[in-house]
Every structure is written in structure tokens, then in C-alpha cells.
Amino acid sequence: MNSSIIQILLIVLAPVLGGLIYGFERVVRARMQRRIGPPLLQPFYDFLKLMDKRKMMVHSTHAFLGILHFVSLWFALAVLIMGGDFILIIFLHLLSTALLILAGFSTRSIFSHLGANRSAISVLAYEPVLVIIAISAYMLTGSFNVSEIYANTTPVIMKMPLAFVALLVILPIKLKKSPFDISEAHQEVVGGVELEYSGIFYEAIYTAKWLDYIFCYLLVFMFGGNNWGLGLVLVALTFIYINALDNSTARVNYKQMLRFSFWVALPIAFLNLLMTMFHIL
């Protein structure tokens, strides 16, 4: 099958694949906690159930920003799948998060405001690391295009191992998993920015989480280069790592999260940049 057709199918089916990953994650989490847990397709049942909920809006701008968050994230994912510019992908991803943060600040809910504040802090924790990884990839391939990374005959993880480690460190922050699920901690901020959404408008936020799974695991897959088998192994191991961490750690506060990112993830990514620079020289 033509690669462009595969890419288009991945873009179109991304929400479905993300929903399956989320459903499988819930099954795995239940087994880790010795529970029966929901069926694999439970996220889709929830999606259909939300369609029957009463449509309530705080105001039109709040609802519109939530929908734009989903659309912009899907567009960022599409550019990533098509092998586009890495910096553009990071910008679009940041834009989608910024739209959700604006939506949180557009309401009067204190929990929504706290969630928006914490989401902004989370961006400060992981976005610089993604930028440094993109710069390292540019120094390695001579291009910001992700397609050049996919086409690399030698697996990228062999040339940028520390960049992969840095990515593993920030992924729980990006996916809002313990111990870094501060932006939607249900015990503290009752879901954060998503609190004021309901019905079909919440579906946009709910489905955007599925897209985030595909986005993050594609970044992991990228480190396999043109070796699809290795890429899939990295994705599987990362899935196990994230869920094991999520089910075995307690939440930290935002200060601890920032310190961890700035003193662990960022130095590792920067050290990888220096190693790549000296390798080229």
C-alpha cells in the first residue's frame, strides 16, 4: 500500500486508534490494581453516552475554544504523521494547549482557573525539552522534517539515546499521569480546565486526550527510524513504563514537577544536544 495512503488512514483513524489505546490502558490499569475493570471499548461507550447528555455551555467562546483545542491538536498530529516540520509540530501542539488554557481562564470557576494555571506550568516543564530534541534531530539529519528522521537507516535511539531518555521523563507530564497529573487532579481541582464542559462539548476535550496518546507514542516511534519493528517495541515498552509509573507513584506538587523537569529532563536533553554537536564536528 502506498505510504501516503497509510498516512491519510492514520490521520483519519487517529481518534479511533487513540480511543483503543486509552481503553486498553484502562484494562491494564485495572489488572495492575486487581480489578475487573471496564471493557476495551468503554471509551467509545462513554463517547456515545456523552452525546445523549444535555448540552450546557458556560458561554460560546468557552465551547468554541474547546473545539479549537481538538482541531488544532488533530492538525498537529496530521503534520507529525505526514513527516512535516518538527518545530511547526511543536508550535501547533503548544497552540492546542494554549487554547485549552484560555478556555479555563474564560470561566468563573476557581477549579478551572487552577487547572489552567497548572496546565501552563506543565507546558513550561515539557515544551523546552521537545524543542531541544527537535534541534538535536536537526543537527543529526540536517533538516527539521520528521520524514528525515523516519528515513534514517540507523535507529535514531542509537544516535540520540539521551534524547529518548529525556522524552520518557516528560511524557508522564504531557499525558497527565502520576506523579505529574497536577493539572487535572480530581482530588484537588476536580478535573481542572475540563470541569465546565459537558455533553457534546466535553466530547471534544475527551477525544483530544485520545489524540494526545497517538501524538506522544508517535514521538516514541520516531526514535526507531525506518525500523518499524524497533519503533513498535519502543512504543510497547513506553506504554508499560508509563502505566507502571502511573499506578505506583503519588502525585507531586507543581514546584516539585518543575524542579524535576529543569534539573533532570532538561539537562539530559541538553547533554544529548552537546553529544550530537561533538559527534557532527
The other form holds:
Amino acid sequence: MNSSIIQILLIVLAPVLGGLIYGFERVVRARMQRRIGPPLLQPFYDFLKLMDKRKMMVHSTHAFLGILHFVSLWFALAVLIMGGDFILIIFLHLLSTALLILAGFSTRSIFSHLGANRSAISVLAYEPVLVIIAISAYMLTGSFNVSEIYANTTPVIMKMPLAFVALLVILPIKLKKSPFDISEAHQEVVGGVELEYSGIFYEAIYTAKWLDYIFCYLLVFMFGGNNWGLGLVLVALTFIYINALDNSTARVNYKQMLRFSFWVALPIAFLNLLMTMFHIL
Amino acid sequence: MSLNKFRTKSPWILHYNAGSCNGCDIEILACLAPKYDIERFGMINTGNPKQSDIMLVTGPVTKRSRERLVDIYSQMPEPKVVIACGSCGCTGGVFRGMYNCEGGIDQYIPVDVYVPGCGCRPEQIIAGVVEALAILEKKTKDMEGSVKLHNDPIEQDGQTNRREVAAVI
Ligand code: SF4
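The form predicted on its own done, now the form predicted in complex with the partner chain:
Full complex below, order starting with the chain above.
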């Protein structure tokens, strides 16, 4: 009862929480570059400003796909928080990304096409690893339900540490952080798929980005099992790791990214799968 | 609404080089660097006209760049503010009267703030942007305010035409 109230609150407040994480991240990134940085509530100021801009649509399907992207991502997040099926969660997340890719291809802007192309390549890079992590979790708990992982008494990170390493490798791809930010590289493709959005429709994409933060950090939190403190420590460490990586590396090209993902992340995840299968840890 | 006062806290900048010597561009980039750090006012250099509010233009408008200048300007959604950076942008500067240049940006698009100086200082640019924020707020208010009809609606071909009258203000 008590926990279901917390779950519903988390689902409803997810965009707000994600905005706070994004604001905090901008402050941290600025401090890492010895700048003062924007105020903590900066994403919400952006949100308020974008509401007042004139709405410019390329065509209605494009705008609609952007909003659907936001809605389906929120849905995926809700299933993850409620502890639903892991495969379903991965599929819903993939669906939301696919909608965005479709939106990118539906315009005639060449940058939008390039961004959509690169988004599709990033999906190719991180999706297999996620699926293997899901299968390992199934081997461990005997169920695809995430609630089983949340309820696990021994922290999952003790049981499958290599899966956590694989997740750390693919998280920058998922969050579009340097060195794997090829899909929204601002200096090359000017934001990629989000290029043609403006005003209130860009807001949907912008807020979906905050939801993505919550989604990724919840995946990390999952590794704490039923030990909430450990989960939060893992989230904090991952946050520092991702920002440090983002600030200190340069962008690689898509071939290098794919190669890295297939030769480093995928074997690690696979090794983890074998280890869980034969109960080595 | 009281929330409205926060909206000037996030001006997103579009920087366009209309044939400048890069002196002013370097100063604009210096604003983003750690010493002046205009991100503390919430400004981001987006490079995307569809999501930006303030257009920073440098350089005299060369004949090659003027079409793009107008094109980019028309792609920005209202409310928008244009800042002319540097002497070139304001008047043509050292390039004034040359065969390949026009004299300043305001010959093509409406300019709201002029920032002078050959190599305008970052402090001046920041002051200009703060000035632009007040104009941006005023423009947003104008957009929100209800359109007042100065004349009576026109009866035209049996239909009431309010648009012609509203356009007078
Ligand atoms: S004003 Fe001076 S520094 Fe700036 S673009 Fe013109 S010539 Fe270069």
C-alpha cells in the first residue's frame, strides 16, 4: 500500500525529478569546467520560455510523433517503476526511440535525416546489451519481472557485477553523452532529430530527455536490489562517472562506437550471462 | 501570472557570421568560455534557428550571405530579438563602401540592439544581451496582449473583415 503510493508519486513527478537531475547535471558540468553555471532550476525556466514561443510545425505528423515519443517514454518509465516485465520495458523504450526516428525521417531536412540515421545506429549499439542484461536477470531471479529484482535480498550487483559494467559502457550511448553523442552532435548535425521541432513541440522532446535520465538512473538503481541505500550510492557514482566522461572525452565516429559496443560491451554482458547461468557468483 | 517573470531567464542564442573578420565571433565565443560564462544567465548557443530567441549577427552583410541572413531570420519563431555585434554589423565599419558588402545588418532585417566596437568587448556583448532581454519581454507582452481594434470592422463582400483593421496597430 505504502509503496504503491510512492510508485504513483514517482511516476507522476518523473518529469519534475528528471528536470532537477538535468539542472543539477548542468551545474556539475559547469563546475567541472571551472564555470559558475546556470541556476538549478534552469530547465524549468527553459520550459516556461518555450511555452510562449510561436508554434512552428513542419507538418502535423511530425509534431504528433514527437508528442507520442514523450508519452510512450513516460509509459515505459511507468512500467519500470511499477516493476513490470523487463522485456516489455525494453520494447517500450525502443518504441519511443523508433517514433522519434520516424519523426526525423518524415521531414526533408538533411540534418534531421542524419540524426535519425545515427539514432538508429545507437539503438543497434545498446539494445542487444540491454536484452542480455534482462536475460541474465531472468537467470538470477527466475522471472522477467523487475519487481523480483527490486525485492532481491542480496544486491544484484554482487551477483552480476559484469552486467553493471556493461550497463556503464552503454549508458553514455543511451543518454547521448560524449564520447558517444553521435546522434545529437551539436557541432555536426545540430541536434539531429530534434532540429525541426520548435516551441511547444520541442518541449515534448526536451522533457522526454529528462525522462530518459530517470529511466537510465532507475536501471542503475535496480542493481541495488532491495537495499535502497546501495542503489542510491550506485546512482550517485554513475552520475559522477557519466559527467566526468562527458567532460573529458571527444566524440568518436559511429563505426568506432559500434565496434566498441560489439567488442567490449556485448562480450562483457555475455560473459555475465554465462556466469549467472552456471551460478559462479 | 507570476511564472511569467522567469521566462526571460533562458534566452537561447543563435550566432550568425555574415562575413565578419572573425574578430567579433571570437569575442562571442569568449563570452561562453569560463571567464565570462554567460550560461549563468541561462544562455545556450543553440545554433538552431527554430529554437532560439536572440540572434547575434556579426559582420557587414556580404552579398553571398544576405539571402541566408534573411532566411535564418525568418525561420526563428517569434518573439525574437536581433543584436548587431561589432562596428561592421552596425554600420559596415571598415568594410563600408566595398563592392561586395552592404553597410550593416539593419538594411536587411530589423535590428533591436547595436553593440559597437571593432572587436566588441565581451562585457559589451553581455550588456547588449541584457538590453535585448528587456526588449524580448516587451515583445512577448505585445504578443500576448489582446489585439485592439482601432477602427470598426470593415464590411467587405458581405463578410466582416477584422484583420485589416487589426493590422493597423
Ligand atoms: S567589427 Fe571589427 S572585429 Fe568585428 S567583424 Fe568587423 S572588422 Fe572584425
